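The chain below stands alone and is given in structure tokens; this is the form predicted on its own.
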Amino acid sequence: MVKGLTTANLGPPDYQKALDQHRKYVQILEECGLQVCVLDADNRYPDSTFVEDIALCTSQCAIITNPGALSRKGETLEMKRILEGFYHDIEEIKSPGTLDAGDVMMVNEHYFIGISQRTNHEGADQLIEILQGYQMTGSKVQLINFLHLKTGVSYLEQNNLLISGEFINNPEFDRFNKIMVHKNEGYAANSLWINGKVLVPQGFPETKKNIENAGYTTITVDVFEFQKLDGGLSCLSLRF
């Protein structure tokens, strides 16, 4: 994990602190009413703790992605085996398409797909075709500065969108109620709605207050060691 991909310039993660933070994250998910399956560590893949990128779990099927980073390609094999225990229908994104599911934001039965350094048009088009086969829909959003779509925008249900940076004035999101995230708290744009509560990364009081002012109960979660690897609250789990 300490050798994972990063652009954050926050220094190397402390592995023992990361383990403690991950245990607390799991505990909070369980306290929010989720049943959590914790996967074994896979030391072949330093970024494999960010399981969200490797599959998209919808109400109808699971879709194994084709990660944009070459070092992450092998993560899909084990994830497919695991998800076969939960899903009857499993689809896959094929090369030359690439897709990280951190670029995919679910709003009911529609999926916004970020075109980024990790997700290309071919991968997004394949995903849209798969979704349509299950009576769901998808649309593409071009990224400029963000690593992943959900780095800068998170759906909090009830038509509320936590939003920052280049997405604030993007017409794709005009129909939503927007909860703004200031530039100096940009990391908190990746907050996570779970059964009516919103998990917010520790250290971003303005964003936390704005979410609470929108009517949500918040839970603060320390994930600083994962922030050092460009990972956020949604990255650490597959939720379905």
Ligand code: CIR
Contents of the next structure:
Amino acid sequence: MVKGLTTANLGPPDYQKALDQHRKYVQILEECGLQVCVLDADNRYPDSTFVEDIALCTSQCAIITNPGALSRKGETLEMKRILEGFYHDIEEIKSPGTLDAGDVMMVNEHYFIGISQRTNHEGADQLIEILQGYQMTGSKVQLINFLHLKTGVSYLEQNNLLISGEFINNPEFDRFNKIMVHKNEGYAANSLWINGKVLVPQGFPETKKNIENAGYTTITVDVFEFQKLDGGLSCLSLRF
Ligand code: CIR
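Here we have the form predicted on its own; I need the corresponding form predicted in complex with ligand CIR.
Next comes the full complex, and the chain you just saw is listed first.
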């Protein structure tokens, strides 16, 4: 993982610390009532700990993505094999379409899809067509600066949206109650709702307070070693 893709300028991650933070993350998911299946390390793919990008797990089917970064394309094979153990229906995004599922935000049966450096229109259109085949819907959101859609916006259920930067004034999100994330706490925009609680990355007190003021219990999680690789709380797992 120390060779993972990054724009963060925070230096390479400390592998031992990352393992420790990952263990705690798993423990917290379990404490939130989830059954966690921890995958083996795959040393061929330094970014493969960010499993969220490789598949979209819906209530009806799993969709294996076609990651936008060349170095991540091969991650899909193993993920497909694993998800076949959980899903009857598996779909795939195909070239020239590319899609990272970190660009996909689920709001009930609707999926917002970021058009980014990783996800192109063709990939998003394929996803929308697949979703429609299962009575779900999708719509596109153009990104300007963020790596992934969910780097800057997280759905916390009950119509509450944690939102930052370029998304704050985007009319696509007008219908939500917006919980703002200030510029100096931007990383915390990737927080994670699980069974009524919200996991918030460590070190962002204002955002944590704003989430609590909206009525949630928060759990602080240290994922700084993963922040060094542009990864956040949601990227580290697939929830279904
Ligand atoms: C990458 O650039 O692909 C990884 N270093 C980080 C991926 C983070 N994933 C996400 O935001 N969903």
